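Single chain ahead, by itself, as C-alpha cells, in the form predicted alone.
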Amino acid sequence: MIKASKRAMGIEYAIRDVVLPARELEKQGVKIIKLNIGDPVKFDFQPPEHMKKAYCEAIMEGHNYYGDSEGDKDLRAAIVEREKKKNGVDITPEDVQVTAAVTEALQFIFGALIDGGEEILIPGPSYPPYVALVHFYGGVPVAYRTIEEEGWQPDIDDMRKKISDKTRAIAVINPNNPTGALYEKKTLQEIIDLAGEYDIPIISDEIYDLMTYEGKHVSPASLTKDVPVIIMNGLSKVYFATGWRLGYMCFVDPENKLAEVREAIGKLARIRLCPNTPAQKAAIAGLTGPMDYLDEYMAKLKERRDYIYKRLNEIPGISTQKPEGAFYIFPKIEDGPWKNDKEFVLDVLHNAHVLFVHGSGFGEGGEMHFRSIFLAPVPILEEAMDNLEKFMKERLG
C-alpha cells in the first residue's frame, strides 16, 4: 500500500465526519434531522435575487477566463469600500487578497507565517480548520481559554500566559464559531493592546460580521494604531453564498509590519492562480447593491435563537449560554452516563435521530459540550428538541 502523509492523514473535520454514522442510518431508512452543518442555504435562505442574476449575466457575457491572482481589481475597489464603511479602516485594494473562501485565506496566512514549531494562538473551542490548517504547515495551535460564564468571551490573562517567543499571531473569531459569543470592545482592545506589547499581529475572522442580534461587531482594525490586523471575511454567511467559496483578507498594516508576510502570500496566491472569475463579478453586486434582505433573514434567526436558547436550558442535563452573534449554540452536557461529549453525540444520532457534533472536534475547552445550528426553521427545531428531551428523560431515569 502506498502511504499517504501523516499530516494528511492527521486532518480532522468533526463537523462533516459525524456525517458518515449519519448516512449508514439514512440507508436504512431512518430520519435524520440534521443541525451540524451550519449551511444557511440548505433551509430556508438564499442569496440575494440581484447576486443571482449577476453571476448568471456574468457566465453569460464570457466572465470565464483566468483572473488576477490577487482578485478582480473592481472587486477588491468594492471590498476596501466596504471595510471602510463598516469598520473604518484606511486601505487600497493593494492591501486586498481575494480568496476561495476564508479557508483559502486561512491556509495562505498559515503557509506564509509558520516554517515548523510556530505557535498561533486560537479560541479554544475554536473552528477546526484553526486547528487542522497549523497542524498541516507543521505549527502548533495554542488555545486560549473563552469563559463561558461570561458568554465565551476570551480570558485575557490566559491569553498572556500563553505568548512565547515562537508565537506568531493571535486569531480572534468573532461572532464566534462554535459557541456564538459577541466580543466585547473592551475585550478586543485588550487584545489589540497585548498584541502590541509583544509585537504579534491579529488574524481576525469576521464572516458573521452583520450577523448579531442584541449587540453590534466591533472589528479589532477598527481599534488598532499600530498593530497589523489581517482582516478575513467573505459571501458564505452574510451574503449567504456558501457554495460559492469566494472570500477575502485585508492588511490593516498602518506601520508596513507585513510586508514580507504579504509578499509570500502573493506568492501562494499566483501558484493557485486565481479565484472563480464569475462569482466575483457577482461578489461586486453583492458588496455594492442593496441589504434589505439582512433584515428580514436576522428576524428569522433570532426567532429561531430565541426558541432553541429556551428549549435547550428546560431539557434536564443540558445548559446553554444565549448565543449573540452567528447562528450557532454551543451547549453543555451537565449530567449523563456518557464518558465524553462524542459518545453522547453518537448516542443522541442513533436513538434520538438528531445529529449535532461533538464540542471536542472545535478542541481545547469544547469537551463535554455538542455544537448546534438553529438555521432550520421552528418546526423543525421543536421536533428536534422534542426529540432530545425524551431521549435526555429516558438516559437520565
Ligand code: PLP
Contents of the next structure:
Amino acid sequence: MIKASKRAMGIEYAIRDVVLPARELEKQGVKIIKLNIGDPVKFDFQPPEHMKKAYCEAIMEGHNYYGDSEGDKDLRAAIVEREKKKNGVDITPEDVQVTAAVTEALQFIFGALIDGGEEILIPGPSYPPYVALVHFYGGVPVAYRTIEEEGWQPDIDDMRKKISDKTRAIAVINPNNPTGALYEKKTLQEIIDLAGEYDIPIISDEIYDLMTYEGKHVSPASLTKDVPVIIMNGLSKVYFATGWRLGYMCFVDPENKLAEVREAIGKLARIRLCPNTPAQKAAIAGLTGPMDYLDEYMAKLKERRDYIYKRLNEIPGISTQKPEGAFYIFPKIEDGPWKNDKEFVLDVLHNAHVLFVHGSGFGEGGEMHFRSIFLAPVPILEEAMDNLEKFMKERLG
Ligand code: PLP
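Since the one above is the form predicted alone, can you give the form predicted in complex with the named molecule too?
Zooming out: every chain and molecule, the one shown earlier first.
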C-alpha cells in the first residue's frame, strides 16, 4: 500500500461521522429531515438574479482566462467600497486579496503564520475547519471559552489566560457558527485591547455579517487604531452563492505590522494562479448591485428562527439560547440517558429521523449540545420538532 501523509490522514471532520449513518438509513428507504448542512442554496434561497446574469454574461463575453493572482482590479475596488461603507475602514485595493472563498483565505493565513507549534486562538465551540487547518499547517488551535448563558459571548478573561508567547493570531467568528451569537461592541473592543496589549493580529470571519436579526454586526476592524485586523468575507452566505467559491480578505493594518505576512500570502496566492475569473465578475455585480433580496430572505429566516427557538425551548430535556445571527441554533441536551452528544444525535437520527450535528464535532465547549440549521421552511421544521418532541418524551419517560 502506498502511504499517505500523516498530516492529511490526521484531518478530522467529525460532521461526516453522522452523515454516513444517515445515508445508510436513506438507502433503506427511510426519509430523513436533514437539518445538518449550512447551505441556504439547498433550500429555498438562490443568489440574486443580477449576480446569476453577470456570471453567465462573463462566460459568454469571454472572461474565461487566468486573471491576476490578487484578484480582479474592479472587484478589489468594489470590495474596498463595500468595506468602507459597512465598516468605515481606511483601505485601498492593494489591501485586498481575492480568494476561493473564506476557506482559501484561512489556508493562506494559517500557511503564512505557522511554521510548527504556533498557537491560534479560536472560539470554543468553533467552525471545524479552523481546528483542522491549524493542525494541518502544524499549528496548535487553542479554544477560548464562549459563555452560553450570555448568548455565547467570548470570555475575555479566558482569552487572556490562553495567550502565550506562541500565540500568532486571535480568530473571531461573528456572527458565529455553530452558536448563532452576535458579539457585542464592548466585547469586541475588549478583544482589540487585549490583542493590542500582546501585539497579536485578529482574524475576523465576517461571512455572516449582514445576516443578523435584532442587532447589527460590528467588525473589530471598525474599532482598531493600531491592532492589525484581517477581515474575511465572501459570496457564500449573504450573497447566497455557496457553490461559486469566491471570497476575499482585507488587511486593515494602520501601522503596517503585517507587511511580511502579506508578502507570504501574496506568494501563496501566486502559486495557486488566480481566483475563478467569471465568478469575480458576478461578485462585482453582487457587491455593487441592489440588496433588497436580502430583506426578503432575512424575513424568511427570522420567521424560521423564531419558530425553532420557541419549539426547542418547549421540548423537555432541551434548552437553547436565541441566535442573533447566521442560521444556526446550538441547543443544550439538559437531560436524558445519553453518554455524550454523538450518541444523542445518532439516537435522534435512527428514531426521530432528523439529522443534526453533534456539538462536540465543533470542539471544546460543544459537548452535550447539538447544532441545527433553520434554513428549512416552517412546515419542515414543524415536522422535525414534532418528531423530536415525541422522541424526547419517550426517552425521558
Ligand atoms: N466561515 C464560517 C464561520 C462558516 O460557517 C463557513 C461555512 O459554513 C465558512 C467560513 C466557509 O465559507 P466559504 O464558503 O466562503 O469558504
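By rigid core we mean the largest C-alpha set that fits within 1.5 Å across both forms. No experiment lies behind these values; they were computed from the predicted model shown. Positions refer to the first chain, counted from 1.
- Once both forms are fitted on their rigid core, the CA atom of residue 14 lies 2 Å or more apart between the two forms.
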